[in-house]
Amino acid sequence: MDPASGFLPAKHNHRRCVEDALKTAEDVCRRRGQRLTEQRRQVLELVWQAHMPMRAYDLLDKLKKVHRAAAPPTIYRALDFLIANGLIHRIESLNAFVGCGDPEHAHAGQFLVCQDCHAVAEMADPGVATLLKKKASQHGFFALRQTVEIFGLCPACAENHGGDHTAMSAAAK
């Protein structure tokens, strides 16, 4: 299961996952007539290597290990490009970025965010997106973009709480 489309399973080929994401990004950019420059590719690789939401300045610190002259505008331009091309998503509440599990298709983002470890899983359920658009239109609102973030506990953190839904409910308050 891709880290951007579900919580990581116990057995996960991390290297293969990152390689697949980069190859997909190269293919998507080529088909769209976009340039995946070396720096953009490196930022995307850093996002995927983390398998966790990454903040811009954390990405910048990692990028500086390869490009000492990298500055905030460098990282923000790369992130803007990656978002615009559907290669990553911004998790608004964490002010962080995760790789997109399906950059081939434009979609609204629904994210499950673990409040303990901050792991993120992408749902990208078209039914949820359609329902939200319909409900918004009932209020005379035309939705242009959707990002839904649902907070709770990932499977590992839920297990650490012993599956005790009372403790989990208390943690949510």
Given for the second form:
Number of protein chains: 2
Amino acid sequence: MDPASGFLPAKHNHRRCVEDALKTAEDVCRRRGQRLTEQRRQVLELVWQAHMPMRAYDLLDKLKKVHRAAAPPTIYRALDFLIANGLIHRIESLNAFVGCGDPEHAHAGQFLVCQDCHAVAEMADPGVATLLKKKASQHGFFALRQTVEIFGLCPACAENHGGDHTAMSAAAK
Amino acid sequence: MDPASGFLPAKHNHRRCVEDALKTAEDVCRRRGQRLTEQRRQVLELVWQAHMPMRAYDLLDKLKKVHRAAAPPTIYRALDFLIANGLIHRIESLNAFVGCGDPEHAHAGQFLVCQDCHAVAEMADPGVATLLKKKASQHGFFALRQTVEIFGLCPACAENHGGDHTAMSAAAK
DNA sequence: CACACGATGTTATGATGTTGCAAACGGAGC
DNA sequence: GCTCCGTTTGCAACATCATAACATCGTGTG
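For comparison with the form predicted alone, provide the form predicted together with the DNA.
Time for the whole complex; same chain goes first.
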């Protein structure tokens, strides 16, 4: 199953899932005649390694460890490229980025963001995307791009907190 | 009809619609025992006057004209208050704020953002919100809050551009 | 009046993202 | 190999977005 869809078990083969993502990225770029340069590959790898939303400057700090000259434009250019090729998604509410499990097909993803552990899952439900497009068109609006971000509790965190997630998350601060 | 739902005709009674929004805000705050101070009222008025997404520093510049001492915290505090009371919404993709036409009821709004004229309409379709919550729960996710932002062309801009919005918007730059 | 608490003033700083231009790289054609 | 040319990267500065920390002020309440 697609590694980006749904929340992952605590112990999955993480090294493997990063490798798969990079392999897929290489395939996709080769087919499209796009250059997945070393820098871009490294940034993509950092995003996948974290397996949770990564912010630009966090990625920059990590990138600097293997590439001292890295600066903000370094990261943002790589992120722009990766987004343009559907290899990552941007989570607007977090100013953060996550890997996309299905870069081969353009799609409007819906993101489930856990407020507790910060894990993110992508739904990519075509029914949702279609409904939104349809609802928009009922308002005379021609939809081109969607951002859908749902905040709440992932299965593991909902489990841990039982019914009183409100009290718990307040206490957790 | 609710002034914030749907795109407005080019010539609506704008002064009236700002006044109504402020009146409603006063009612809501009074009932909740919240203080709609002069500063907060002014910021809310600025948001409604623009009738399109306003960024914090744009509001700050405008506020300075009637209140020289205004600084970033001035604006952000007012915006925090207004959001907390449902009087405005934040558009995450734009780092901008729009007035809410229905502050009386908590709701998950869906925003239609025109890429051309930057107008924004709020759908607040409960069916959409419910569907998203349900889809999320099918993934074991307990949804608490939603951000739905749809980019495209509003009725007026879609009309002007006919079929070739791509060429037009490229040329428009 | 005195107190408490929320609101505001003020300065500084942190966090996020972009522009502009020059240099280096890398593939296409010779 | 060499030139040409478009893409990618280096680099410095800047633009934008948001918050921290602490002092002061205002207002309602006992």
